[in-house]
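Here we start with a single chain on its own, the form predicted on its own, put down as structure tokens.
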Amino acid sequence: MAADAHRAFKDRLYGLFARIGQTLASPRRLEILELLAQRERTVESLAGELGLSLANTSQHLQALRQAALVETRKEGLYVYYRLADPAVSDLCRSIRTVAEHRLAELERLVREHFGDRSAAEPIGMDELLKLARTKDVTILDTRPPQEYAAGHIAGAISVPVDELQRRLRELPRDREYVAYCRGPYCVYADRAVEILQAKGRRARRLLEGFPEWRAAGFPVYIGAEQGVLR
């Protein structure tokens, strides 16, 4: 192969790789992808959560679609967006991992926002899997109900963090609880652990979130009812 032809190939190859990088060079688009890792969403739903206008949200989604990172389906009057491939979620996690390893300001930012998280006693996925199989722990999904229905840790019960206070009577004091949410920087599980511990329950938070659990190949269940972990 001629050197010029090979050089042209490399230029086009890395140009395609760079297209993905250029599309992801937006904090909002990265956040959109992390939200879509939980479940498919409409433009209206995403705009409401992000605090953006419909037009702005739509522009971000179109850029992601042009880069083949998201796909759509239409149902009635609504267009639903979803991740085009599980590898897209893997890519977002890789970006986060590199940032955690290399950007000192990330650790400072997390500490400033969450404070001391040691009281939440983070538990890893492997340990939670072992505990769940012994039935010695109750797993709480603290995300919104729609995200639970789209997929959750098998055996988990849906207790959105905003409903936890009024549903405490459903949670016996003699059980241990592990709360999880969207990921390591989601505040829902931390809030849930704080509420549970204040009310005399033994509670910890899952270090990771549902997307990481699913990516690891651990048991998941799709549907609004509770799945059984075996």
Second form
Protein chains: 2
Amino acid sequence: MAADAHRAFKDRLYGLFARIGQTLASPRRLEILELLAQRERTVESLAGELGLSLANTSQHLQALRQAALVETRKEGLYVYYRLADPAVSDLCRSIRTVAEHRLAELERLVREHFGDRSAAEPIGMDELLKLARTKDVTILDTRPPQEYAAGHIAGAISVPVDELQRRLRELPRDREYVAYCRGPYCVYADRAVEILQAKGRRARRLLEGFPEWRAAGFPVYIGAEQGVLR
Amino acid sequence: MAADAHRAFKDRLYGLFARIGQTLASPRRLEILELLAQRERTVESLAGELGLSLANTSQHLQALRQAALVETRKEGLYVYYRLADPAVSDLCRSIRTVAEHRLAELERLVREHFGDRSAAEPIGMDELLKLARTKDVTILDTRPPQEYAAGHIAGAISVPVDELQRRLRELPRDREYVAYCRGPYCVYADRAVEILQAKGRRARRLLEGFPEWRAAGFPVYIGAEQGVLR
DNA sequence: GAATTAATCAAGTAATCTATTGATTACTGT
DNA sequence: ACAGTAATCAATAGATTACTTGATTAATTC
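Can you return the structure of this protein in the form predicted together with a further copy of the same chain rather than the form predicted on its own?
After this comes the whole thing, all chains and molecules, with the earlier chain placed first.
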């Protein structure tokens, strides 16, 4: 009977979908994907930032590659991993959305760690876009410089949070600032706002990060060269 | 140092996200979610359709409930499971999208099973909406009656594929038909189109299914009562 | 209240997954 | 060719997961 063939088809079909799901079943791999959403990176560099062993990181990356979620290029000794498709980034965001909607524990955890975020007066992406068009506002990219170089919000300047303290003189008191970073659960922008406010600047944080901004189709600069608006 | 606390936070944060991912790592559970996207169902009914044991189905459903992806209500002896949030449906679709973009194997599998689908002249959702507004077209819901009852494309009539053969007289020859079903990988609509064309009707299939139509915000009837447009 | 039925629980086994360790490969620069 | 480094491979132990079987719980019907 054809029902058997149909069962077999469904098994294989959902088997393929589950392969994607399996790849998203590890906290480490999800964290790797989030980092790769900022820029391509080497195995070593990821292992360093995540505090994982090189071999372990390599294995996770291979799992991601087998599921075709990431691609690689080799340059000299280094293998650079990157997201294979913007849809992968969307998928990660989709998981986050479900977690936010459904897991009360997430909200508790975030409140516990970030405390009351209202001091940073978080603003949304639409709001920032409007603000940037109508008023003078300085947008600060608080991520590491390589991530800024790989792509950033149009008009933003790179002020990695580590350098903010000693580069304060570049940021006049009479301006308004909005800081952003990797995403809603990244602390860079919060720290930056804290420092800026302590030093008498009017500063807020963008609720979302660069990947969300790009996914929304808002204006970005891509690539190392500045001035190339896409 | 605060870095430890921050590592712990990240571990817990991505642990939560991974809990969603883990739940999506099983082909069975993905299939269950797809069925629940059509309507709420009992454990027994799902077990029957999926060909799983009752206990096994119950365990999968509990995994889904623990991850807060589904909710339940009890009615008499039966426990009805339903999707907890439209975002869950979006998430499943997101997985499918990535699989379609990235897994060449998927395309091969689908072609192998469906053969050349062009005979069914699949049309997209926008196209159908336009068609329904400008021309006379009969939209056929080929899913089981309960799924139609739980929600269907506005204006569609229920003709479960099993009943199509003997209800042909209700479908005049001089009309144009578009059949839809559960989703792009469901065969109901394909079978319906085959039968209709064999019997001299002009028929095509909607590429997507009801969940996609609803998610797109297109007009639907929800609930058992017909005539309630939302 | 006894029988029936839907669903869950509990325990066990086989299979799979994660991270570690040490060895190996691939490429660079001398 | 050789040393040095990035990455991968291979083997392993420990934890987790999927499914089965048989017992138990909860609601209904007689």
